[in-house]
Each structure stands twice: as structure tokens, then as C-alpha cells.
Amino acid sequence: MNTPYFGNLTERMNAFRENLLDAKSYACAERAVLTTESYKKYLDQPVVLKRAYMLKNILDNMTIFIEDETLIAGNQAKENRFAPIFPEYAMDWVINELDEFDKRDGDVFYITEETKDQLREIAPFWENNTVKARGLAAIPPKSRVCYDLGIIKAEGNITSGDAHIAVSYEDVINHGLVSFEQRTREMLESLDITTIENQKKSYFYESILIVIDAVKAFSNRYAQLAHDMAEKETDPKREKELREMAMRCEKVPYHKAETFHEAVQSIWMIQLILQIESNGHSLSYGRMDQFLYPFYLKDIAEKVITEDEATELLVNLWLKTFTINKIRSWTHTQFSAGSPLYQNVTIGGQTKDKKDAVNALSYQILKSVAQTKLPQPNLTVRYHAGLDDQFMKECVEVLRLGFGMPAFNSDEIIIPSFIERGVSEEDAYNYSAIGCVETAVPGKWGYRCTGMSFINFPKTLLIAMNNGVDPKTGTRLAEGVGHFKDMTTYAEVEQAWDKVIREFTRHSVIIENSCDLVLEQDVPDVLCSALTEDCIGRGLTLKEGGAVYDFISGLQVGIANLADSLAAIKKLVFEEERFTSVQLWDALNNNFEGVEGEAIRKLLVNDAPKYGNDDDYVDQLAVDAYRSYIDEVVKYPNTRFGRGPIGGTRYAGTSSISANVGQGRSTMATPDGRKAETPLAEGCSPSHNRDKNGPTAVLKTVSKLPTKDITGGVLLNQKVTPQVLAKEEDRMKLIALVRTFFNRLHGYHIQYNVVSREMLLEAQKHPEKHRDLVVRVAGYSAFFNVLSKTTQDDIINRTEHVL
């Protein structure tokens, strides 16, 4: 049997990875039950203290183990790959769909009559008594019907702790939680609390200090459980483990690491027990060959651990991030197909002094990636035009392996677009991809980098058709300028949708801020702010403006659509005149039923200019159509603008994640021949089949978007066969390609599907032959075979390229 290229998981560790594999996903009501406990007995708290508290109650009384191939200690539920409760953010959907998890079409959660008599007998205590249902409350009635109607979804806000995030790793391993204890304090003695803000600040650095002592004694609970394991051990070599296990936990995070181990548990247990406070996504590691490189390289030098040893730490670093789990409502699950995390680790780019950052860290965060071959973590390289061959070459390898990994930012035009923001230089060098391509300063950056709502682009495109009125309720959203059907000229279509989906920015603005509102006021994440700066130098939690940047962006899902829809109104109706505007209209309210709606589903599909085949008739129409959205966003700042960070403003994003699915769902036919109910096209990407003249003329139609001013994530997945890259030269012209789009065409992201469709259909026929088949989905990957066939079906008939 032949080496694979990066090598096998050790012994262990490919255990420890098919004991993943089998477990099954489980709700757990553990973490559900004590923060209710925790709520109610702290009920007169200040609520920062209350959040502290219920922490500190989580993990001094949940259930922890030690997997017996593991070196690395820290669970997040009482059995790995169960998923937690989170019952402060939303109930109702808990209690609605018990019955229903493990009949879901994908991401199937399995629970025991146990678990639900748990959750049914904490419900009253949630009745009107969580973010959610004071988050729907605040939206004001207008904005609301947009909530309702789906053209703008914030479910994720509401109903979870959505991270978007990095904090300060690289602080904590260096100088352990000790030295944020010892500023608290400080900060805290010297206050003159006789003013309110100076109170409230009391309570913030309170909180701090009970949780920084939470998270010193839980990991002081594995440091004993080690202890005990290792008098019964009969293993002379996992005793030592063992002892060993022990020491480290007793020492980090809270005092600082010295080796490459001791800096990986430090990482880990703080990466765990942010995921317990708040089960916020997109919780991401940040530029981990940086700032672990100097253990590694340390360690390396002075013989305490080998390369291997240090490859397969890494995997098991890996192996328990994917032991996180999170269970979403069916209808945001939808939005995130395969029950992602998006837990990202980021190597590559420039360094602060604008050198080339790749080394030997780099290649061995590739080499375990690879080896353990899994949805997490996220993996990311960011590109600039000094990156090295030997390392794109390694990049494309791992490529080959087929599970999506790695996806590339370009510093090309990130750094720039920071710098322009207002970032520092030296903090621009130093960004990070946050969950999926989105991108942000690790330990500087407030919450919700991207992903704050979600535009449906073709449906608010059907309503300025319509008169600013919803085609399927008949309910008005907006002022229109008229109905389609009486339209004469394409400049008329192009009023219509400037006025609409302005109005529409607006309508997700609110939105917006009303979860931003209730998040601050009711859910203060106390470890995360605290180890963001500068939280604790401002007296204040990431919702209240703690950060040093606050960016945010909202998603906008069907680019793709919208623009070939435009060119086929444009060209079909107004140009060409191979139809009215009547017989148009018509066609879309019967879903291109019959004789005439088919022939006209046909013209719009085969006759007109389509988005990603490097067309500037319809490309144009898309920059000018996405315009619009974005000269009105930035009008309005966040929550957070003016007390205290720099930026508090808005921009835009198109990392869509499978919102393309769920929202393709509640959308009509579209001018661009889909029909009704079917996926919209995903991130920035051409619509299925669409583009005809391969991979070059996608990235020249993607790169003529105002990728500066779309600084939330400009999305592009590619797909490709595994044969494509079969041959070093085929190989050798991926990276000349990636090099161009991100060189010469400025583009910010690319990521690739290396997967045939005959694999996939196979797949989807056999699922039991194919259990560790994993895809890029969206921003991230997921096994294949948890999501659900329609999402399934939407990967399948992606467009394959060859090079």
C-alpha cells in the first residue's frame, strides 16, 4: 500500500477519528439546565454578572472526560458531537421541533425522551424570556413584514451567540490569563464608581474576574480527572501522558505557556470554552503559523518534541475541534446546511514588516489538515504575490484530496481595503479569515465581521416588478414606480430596483439593530469580550463598542440571479422585443407552465447575456444593480458607532453560506429562466451551468464587482474534476490561474470543489460506502452526506471547469 502523499494519522489518532465518525449527533440539555439554574437563582444580578455566573456554574458542574487517544483535554457537552442548548437565545423552537430532529431531510439531531423531559421542564422559565423573542418584539412592525416575508433573514442573531470572531490567542499563550486578571483589577481599583458609567464598568471587570477564575479551576477539573485516570492506568507510556495532561491543565491558559503543547492546550481550552459561553459560529483560530511558530520552532530546536509528534498534536488539535457541535432551527439550518462551525485557521500572507510569513509551521498545519481530512477546521491561506511555488504547491495538493481545503484570501486587496478603512498598516498585515472568507484583525475586531442579515437580490427584484408589492401575498413593502407589465423602457426596471432595494438596505439596517440592541442588553459574552482589545481598558463588552475596529456587513444572496435576470429583461423584452413585458410577467406568476412559458423560460436561458462568461453587457448590470445596495448601506453606521472604535460602520458581503437554498425556496420564478423554489446562485458565483467559457472568464466577470467596497467576502467557489488535476502541468496551471485572478484581476477569494459528479451522484445513491465524503458547500465544508438532498443537488449541478 502506497504512503499517501501527507503521510497516515498515527495509530491513535485515526481511531480517535472513526470514533468521531460513528458518534452520532445528540441534543444535550446539560448546559440548557444549569444556565436556567444559574438564571434563576442570579435573577437580581446586574446581567454581565448573571452571564459570569452562569458560566462559572456550566463549568464547575458539567460533565467532563478524557478520550483515551487524546493528548489534549476539554469537552464541550457530555459526549463529543452532542450539541448544547443554548436556552437564553430561543426555546420555541426547541420545544416545536423535539419530535422532529431526527426526521429532518440533513442535519439530522438525534435526543432521548430523557433530554426532552429536560428542555419541556425549563420551557416556562423562557416563555418571552429570550433573545429571540425580545429581538422579534423589537423590530418595528414595517421592517417586521420583511422578517416575515423572508426577504430579510437575521435568524442566526437571534436565536444564537454568533461569534464572527478571533481573540487574542497569541496574548493568552504568551502571557496567560493571569495578566488579563491583574489589568482587570487595576482597572477595577482605580474607578470612581460615583458616576453610572464607571459602575457599570465595575460590574463588566466583576464578571471578568469570576470567569477568568471559572475557567482557571475547569481547567483545573481535567488537570484532577488526568490525575485520577493515571493511578489506574496500566499503561506505563499513557500514565506519563496522563501526568503530563495533568500538569499542563493546571497551568494553562492561566499562566502562560512555554511549549508547543502547553501553547496548543492553552489554545484549545480557550477555543472550547468560548463555544460554552455563547454558541456563536465562525469562532476562529486566526494566523496560527504565526504565533504558535515561535514553540514549534523553540521545541524543535531543543529536541522536546519531533516533527511528527507535532503533526499529530495538531491533528489531535483538529480531531477536537470537529468534536464541537451546534444544532440549529430548521429554518436557519437551511441558511447553514451540514451543521457548520466555521473554525477557522488561517496560515500564509505577510508579516507585520510585510515579509513573507510562510514556515515550517505553515507546511505542518497544511500536512495535519490534510491527514485528518474533516469539515473543521475551516482552512484558509492568504495569498499575496511573494508566496512561493513550493507552497502553492503543497496548497494545491491538499486541494487534491477533495474536501475543499484550503480556500485563499488575497493580501492583494484585503490589506489594502483595511488601510483605507482606517486600520492600521501593521494591523492590516496582520488580518485573519473569521468563519468562512470574511475577514477581520484576530483580537481587535468586535463581533460579526459579516453575516449580520441576508438580502434575498432576486426577490426584491420580482417586488420592484411588482410595485413594491410581494407577488406571492400581495402584501406592499415598499413605494414602487409602477408594475413590469406596464413598463417601456429598461431604465424604468432600473428606477424600480434602485428605490426598492434601498428602501429594502434600510429595512435590514433596523433589523439589524434591534438583534445588535437586545444582544448587548441581554447577552453580554463576558470571556470574549475580555479577551478582545481593549475591552477591558474601556470598561466595556464587544456590544457596547469595546473593540478597537467594529466593521459588519450583511449578506447579499443571488447576485447571479439578479444580474441575468437584468440582461434578459433588457435584451428580450426592451431590446429585442422576442416577448412583452406582459407575456414576461405572466410567465413568472405560472412558474413557466405550459406551451408559451416554456418557450419563454427557453429564450431567457439560451438567448440572453449571462453573469461569469466575462460579458460586460450583463456584467455591468450586476455592478450597477449592486451598487445601489451599496452606496445606501454605508449610509448607516452600526450600534457600536462613536463609543469608542474605530469604524462602527457598514459594507457589503456575499458570503452567503447555503442561503441560496433556503431563500431559493420561498422565491418565485425569475427572469433569468429559474423556476420557482429552486437554489439561487451562491456567493458570488455564475448560476449553475451559466458560464460557458471556463474558469478565465468567471474570474475576469467576479473581479469586475467593487471588490474594495465589498469588504464582508467576495465568495467564489469553483468546481473541478480530480482528473483535472491529475498531471503536474494541469497543476502547475491552477496556480498561474489563482495567481492571475488575485495579481492581475484583483480578487479578494477562490475556493475549489475537487469532486466529480459521478462521485457525488454516487454518493447520494450509496451514502454507507461514502460516510467521510466531504464538500465544499459554501464558505466552508461539510460531509455530504448529513446535508440535505436538495442542498446536495445544488452542488451536484454545479458547473465542473477545466483548466
Given for the second form:
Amino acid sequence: MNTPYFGNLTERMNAFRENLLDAKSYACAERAVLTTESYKKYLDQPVVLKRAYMLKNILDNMTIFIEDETLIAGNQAKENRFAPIFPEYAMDWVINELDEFDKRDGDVFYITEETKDQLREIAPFWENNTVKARGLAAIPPKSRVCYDLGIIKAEGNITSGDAHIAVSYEDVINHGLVSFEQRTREMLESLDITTIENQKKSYFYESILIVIDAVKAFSNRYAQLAHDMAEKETDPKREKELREMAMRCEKVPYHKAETFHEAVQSIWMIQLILQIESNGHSLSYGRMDQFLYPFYLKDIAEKVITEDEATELLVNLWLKTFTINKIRSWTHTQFSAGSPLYQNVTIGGQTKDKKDAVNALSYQILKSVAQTKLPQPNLTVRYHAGLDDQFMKECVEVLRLGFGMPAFNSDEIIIPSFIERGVSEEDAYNYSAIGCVETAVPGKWGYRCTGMSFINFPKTLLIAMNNGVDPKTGTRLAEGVGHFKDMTTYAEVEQAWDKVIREFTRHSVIIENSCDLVLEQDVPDVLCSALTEDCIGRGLTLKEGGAVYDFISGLQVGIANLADSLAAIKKLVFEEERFTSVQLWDALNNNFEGVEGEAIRKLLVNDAPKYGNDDDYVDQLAVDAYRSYIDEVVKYPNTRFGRGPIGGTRYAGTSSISANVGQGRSTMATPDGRKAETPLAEGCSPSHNRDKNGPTAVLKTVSKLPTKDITGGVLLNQKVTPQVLAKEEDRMKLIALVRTFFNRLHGYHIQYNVVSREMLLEAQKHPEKHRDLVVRVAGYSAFFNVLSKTTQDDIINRTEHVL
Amino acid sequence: MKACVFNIQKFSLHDGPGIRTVVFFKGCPLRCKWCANPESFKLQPELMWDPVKKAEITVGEYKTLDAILDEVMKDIDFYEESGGGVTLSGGEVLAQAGFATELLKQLKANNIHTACETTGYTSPAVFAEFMTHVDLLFFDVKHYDNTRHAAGTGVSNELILANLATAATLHPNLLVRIPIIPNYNDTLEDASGFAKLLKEHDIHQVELLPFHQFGEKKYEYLGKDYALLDLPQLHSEDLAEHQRIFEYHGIKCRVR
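Please give the corresponding structure for the form predicted in complex with the partner chain, as opposed to the form predicted alone shown earlier.
Then the entire complex follows, led off by the chain already shown.
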């Protein structure tokens, strides 16, 4: 067999990878039990201290192990790929679904009877005592209806905490936790606690000291374990590795790192612990090719490490990254199919002084991620006009492997957009991707630059057409402007949309604020806050307004369906009078059943302009409709406004992740000819098979959206067949396509699935033969075979650009 | 002024350099037995069965110069970034040469790179004028032998060869393409015959297009008879010897 373009994994990393692929995902009760223990014991403590003691108890007592193949220490749960349970966020779904985990249609988790018993035993303590319980209780009734009917969803926030953040790894490796400890001590000592504000700050500072100490002790546990293993090791090479590992674990992350290997160990330990502290996902590494580069360069120059050793170490880090697992409720799973963790690594882009930032480590990261070829980490390349063809070609080589990476974010729109919002120029040039497509300044930005709540746009339109009443349940959700059946002009439809979407936007704000209120009060993340500037300086946790910047966004789902629906209504009902509004409304309610229904559906599909074809008629309708949302949402600050951060406000975002499937399921037939319960369009991509003019037209359409105001991310998924990229000259044309999108059309993000339809169909038929087939779902990649049939089909049906 | 056009294909990668849009003109004076676009024979719109929509659809539409120009100009950013442009194809674009020439002039006025795929079947005067507005000229030659040419395409190759001579002398960027059709022009002797013809015109570069059956179904959808039903397709590896013959004659040969 030919050597792959990026070379083969080393033997031991290949063995490690195989073991991880073999490992079954189990639910793990260990963290849940230890958390419950601490919560009971420290019931009387201020909440930050309780959280600190909880983390300490887990780190002191959880099972630890060091795999035979690894050069980096640190594990999340009892075994690799086991998913811990985080009872403080939500426990009801865990108990309700205990017997269902292994019977799911996708994202199957196994569970032992012992684990079930342990979870059932602790469950009573958490009854009405979780973030979810308090979060739902905090949502006022009118907004709660929107939540319950699935128009606005925020299940991620309410059942699993925040994350969606990159902490300051740069400071961790360059100064060690000891520097954070020192600063905290100084702040604490100088604090006059006669005011209640300061007294509260003192709790936070105390909790940081507890947590840093716990992290140090945790790392020392690995040092001890490595020592013990070295004592028993018969292979002298491995014995030496274990002894060195022990020394590293004694040193970092508490002290600053001095070698590349120490820096990697330090980063991993923190990345890991942050995902034990909180159940939030999209915990991202930030610009790893930048902050690790000085270590890499020094070690290569001083021959401390070879390039191949560095590749192996990075692969090791990615395999460790992949060991992290997360179990979600079944309903939430439909929004985040494939149990993604969205641990993003960003490379490329520009330096703070505006020069091309690509360096030897950027290539190393590309190579190591390509070799690893797993759903984690999620690799993003920051594009800018000065990125050279050599690096772009290397990126395309990774794309050709078909696992959906890297995704591209563009400096050309994101940096100016940040600067306009008040981000300093230096920080704006240092942004990184967070999770999937969203962006923030690592180490300085609060949680959830996107990922707040999801609004179902097409369903909102249907409610607007139905005079503000949910067609399914008859519940009045908003004041309407009359029923579609009585409307005589398109302007009335527009008016109805504008009124209802603004009302729902307000509800989404209320729901988000309810979640944030409870997350702030119930589950502050001590370590995550400590590692984000300026939480220590202000003595505030992230949710209290500790971050330098704090902009958030929700996710708007089904933009293409909304656009196509509006165009079909405008053209076929009001301009051409092909059928009446009554006929259309009836057809929608009957899900296009019957001869007349089907005839209407055909006209809707075939005779109206479609989003994604560079047709101004429909594209402008999308822009106008989206404007109503954007215009409304910016009015409402988040819960940190005026408490310290720059920003404290909201903007729009389109990364629907796999919510298009989940929200599609609860949405009746739509005027774009889409049948009830089928998936909505994802991100800002066109609906399946509705883009007939090829990729340039899609990019043109997407570029008409007010991207500058959708700073939360404009997610565009494209699929091309592997043959398209078989020839060098065609690969260059793909690069030109991407360059045009970013340089001239000011696109925000693009990602490619380079996998053939046949391959996916084959994998559906013979999952056993394709256990490591990784595909792009939305802003992230996942194992194809872990996905439910509906999500698999959704991916298969995405328009494939064949040349 | 309107032309009958049956497709405007964007993001076309194999009809010239860079990212291109191809405008397919409807109507062709030739009747090549192997033609993969039989819906392009007639100069007027016609009905064809659409197996996806399960209905008859109209192929071809009369479009104004402005309408076509508006459509192709939408991708100007892509042309500029990739070094691409617009390619006119068919059918036979020269069947609507007046319109096509106007379109080319407009494109050049907008600094758009132009390419054209033609079989050169028109009067020498029309061809000479048309050619000057084309940056890259793909010139299809079906047969070097006039009798065989007429047998395969229904027309003589006299005009074609006259225009080829003009192009060879005057056009700075000419690429001759030969569709290789089994039992028609696929022997090695044929390759030598073509090579001799090209050498006569001092042409040193050729592209061979192996016969394919992509158009097979279309004949059925149009209710037309197809003479080459079930004729096996050729692949690039089948033409390795042909390539050698051309190379032997000093002609750079590429098989698509």
C-alpha cells in the first residue's frame, strides 16, 4: 500500500487509536457520586467554595490511569470514552433514560447495572435541585410556552453548563498556575471585605486557591502513578518515558513549561480538568500553533525533540482529546448528534502585528490531525488573503481525507467585525474559533460567543401566518396581524413575520437570561474563570462579568426554509395567483396529502425561486426577514452588561449544528414544499437539492446575508465528491473558490465534506467496515455510524457538487 | 436580439482556465452520430422528458444579450480570483454567430476572459471576425478525411478545414480537440491522418476526447434514434498508443 500523504501513525499511536475505536461508550457514575458527596458535605458553603470543594473531591478521588501507549497523562472518567454524569446540571433525564441509553437509534451509550444503581441512589438528592429544575422554574410562563413547544430551545445551557470558551493556555504554559495563585493571593490580601461585594470576591479567591491546589495534587497523583509504573516496567525505554512523565506531572501545569512536551502535558491537564469541572462543550484550545510555537522552535533548535517526535506527541494529544466523552439527553442529542465535544484547535491567520501567522507548527498540527483522523479535535484554519497557496494546498490535502476538516474562518470579515464592536485591534487579530464556527478572543472572552438558544425560523413563520397561534396546539404565542388565509398582499406576510419574530426574539432573550441567572447562581466554574482574564482582577466569575469581552449569540435555524417559503408565497400566491392563500394553508395543514396538495407542493418546489442560486428575488427576502431578528436581538444586553466586560450584548449566529434535524421533526409542512417532520436546512446553507446553479451561486447567495452583523457565525456546509479534488489543477480551482468567497464576497466560514454519496450509502449498509468513517455534520465532525438514521440521511441528501 | 440557449453552467472547471461559466447555445448544423447533447441539435426550444420531474420539460430558451450578460457577470469575482472567465459552447455557437460575437465583445469590454468550443462550421468571413473576440479557441475536428467526415457528421469538412487554417495562422491561442469514436476515427492510421493534418497547419498541440455514453439516455428522452446504442466507451488508457503517434509527429497530445 502507498504511504498516505501525511504519513502513517507510529506503531504505538496506531495501537492507542485502535483501542479507542474499540472502546465502547459507557455512562460513568464516578464523578456523579463524588459530586453528590461534596454537595451534601458542603451544603452550607457559598456556592463558589462548594464548587471548588467538589472539584477537589473529584480530582482527589477519581480513578486515574496511564495507558501503555501514551506520553501524556490525564483521563476524564473511569475508562477512556466513558462519559461522566454531571448531576448538578440535570438528573431527571439521566434517570428517565437509564434503561434507554443502549437502545438509542444513534449516540448509543452502554451502562452497567451497578452504574444504574449508583445513579438511582444519588438521584433523590438532586430532585428539584439542579440547574435544569431551577432554570425551567425561572423562565416566566409566556416564554416557557415557547420553550415547551420547541420553538426556542436552550437545552444545552440548562442541562450541561456553558464552556464554548478558550482559556488562556498561553499564560498557563508560560507562567504556570503558580502565577495565577500568586495574583489571587495578592488580590485576596489587599481586599477590604467590609463590603459585601468584596466579601463575595473573597469566596471566589479562596475557591481559586483550593482549585489550583487540587489541580496540583491531581497532577501529582499521575506523577506518583507514573513512578509506580516505572518501578514495575521491564522495558527500559518505557521505564524512562514513565520517569520523565512523572517529572513533567510534578512540574506542570503548576509551574511554567520549559519544553514542548511539558507545554503539551500542561495544556492537556487543564483541558481535561475543565471538562471535569463543567459539562459544557466546545472547550477549545485556541491558537495552538501560535502559543506552542516558541516551545517547538526552541526544542527543535536545541535538538530536544525531533520533528517526528513532535508529530507523535501532537497525535497523542489528539487521541487524548478524543477520549473525552459526553452523554446528552435524547432530545438534546438530536441537536448535537454524534456526541460531539467540539474541542477546537485553530491554526493560521495573522499575528497581532498583522503578518501571516503560519509557521512550521501549523503544518505539524495539520499533519498530526490528518494522521489521527478522528472527530476530535475540531480543526479550524483562519483564512486571510495573505495565506499562501502552499499552506492552502496542504489544507486541501487534509480535506481530501474526507473527515470534514479543516473548516475555514475568515480574518477578512471577523477581525473588522470585532474591532467595530469594541475589541482592541491586538485582540481582534488574535481571535480563534470556538467549538465549530463561532469566534472569540481566547483567554479574554466569556462563555458562548454562540450556542445560547435556538430559534426555529420556519416554525415562527407558520405561527405568524396563523395569526400568532401555534397551529399544532392552538396555543396563542404572540399577537398576530391576522390570518394568512385572509391576507391579500405579501406585505401583510412580511408584517406578520416581523411582529412575531420580534416577539419570539424577546422570549429567547428571557429564556437565555433565565438560564444565565441560574448558571451564575448555581454552578460557577472556578478554574475556567480563573484562567480567563480579567476574572481574578475583578474578583468575578465569568458569569458575574469577569471576562474582558462578553458577547453572546443564539442560533437561528432554517434560514433557507424561511427564504424559500417567503419567495413561494410572494410569487405563487400573490404575484402569479397560481393558488390562493387558503389553498396553500390547507395544503400545509394536510402535509400536501391528496392530489391537490401534491400539485401545490410541486409548484412550490419547482416554480418558485430558491435560496442558494444567486437569485436576488429570494435572497433579498431572506435578508429582509433576517433583519427583523437582528434588529431586535441587538436591543437586549446579556446578564453581564454593565458589570465589567466590553460588550455584554448579543448578535446573530447561524450555526444550527444538527438542530435542523431536531427542530425539523417538530415542524409541520412549510411553504417551501418541505414536508412535515423532515429536517430543516442547516446553518445558512441552502435546502437540500434546491441549489441548482453550483457552488459559486451558493457562495454568492450566502454573501448577501448581513455577515458583518452575524458575528456569532455564518455556517456554510459544502459537499464535493472526492473526484473533484483528484487533479492538482482542480484543487487549485477549489482554493480559488474559497479565496473568492473570503477575499471578495466577505464570507465568514466554509467547510467541506469530501465524501461520495456511494461511500455513505455503503457505510450505512455495512457499518462494521466503516467504523472510523468520520463526516462533517455541521460545524463539527462525527463518526458516521454513531449518527441516527435521520441524521445520516440528512447528510447523504446534502447537495453534492459534481463537476 | 435574442439567442436560443439551453444551459448556463456555472463553476465549470474543464472548459478553459480557472473557474468559468459556460453558455450553451442551442442549434447545430452538424449531426454527429456520437453527439452527447442531442437536445442541442435544433435551433428552437423543444420538449424533452425529464426523468427526475417525471414530466416533459422545455429545453432551450430565447434570451436577450443583457439577460445572458447579467447571468454570467454574477460570477465575475470568481473569474478574477481564479483566472477564469466565460466559455461559449453548444450546440454550435457559430449557428448564432452574430449574437455570439456581440456577447463576446461585451465580455471583452468587461475584461472577461473568453473561450469558445466550436467545430468551425461557418463561412470564413464570419469565422474570422468571431475568432478575434475569443481568447482561447477550442476547435473540434471530427475527421481529416472529407468522405468520412460527411458520413459521421452529415457535413463536408471543407469549411471547417478552411477555418482551421485561418485559426492556425491568426489565432494566438488555439487548441484542437478530436473526439475519438470507435469504428469511426479510432485506428492508429486515423491518428496518423490527424497528425498529418495538424502538421500541415503547423499545429503542435492536440487534445483527444475518448468516446463516452453520457448522452445515451437523452436520445430516448427526446424520442430520437441513437445509432451508437451500447457502443463501448473509451477511456484515457485506451488512447495511449494514439498519444504516442501524435507525439512521434512532434505534436503534444493530452487525453482528457
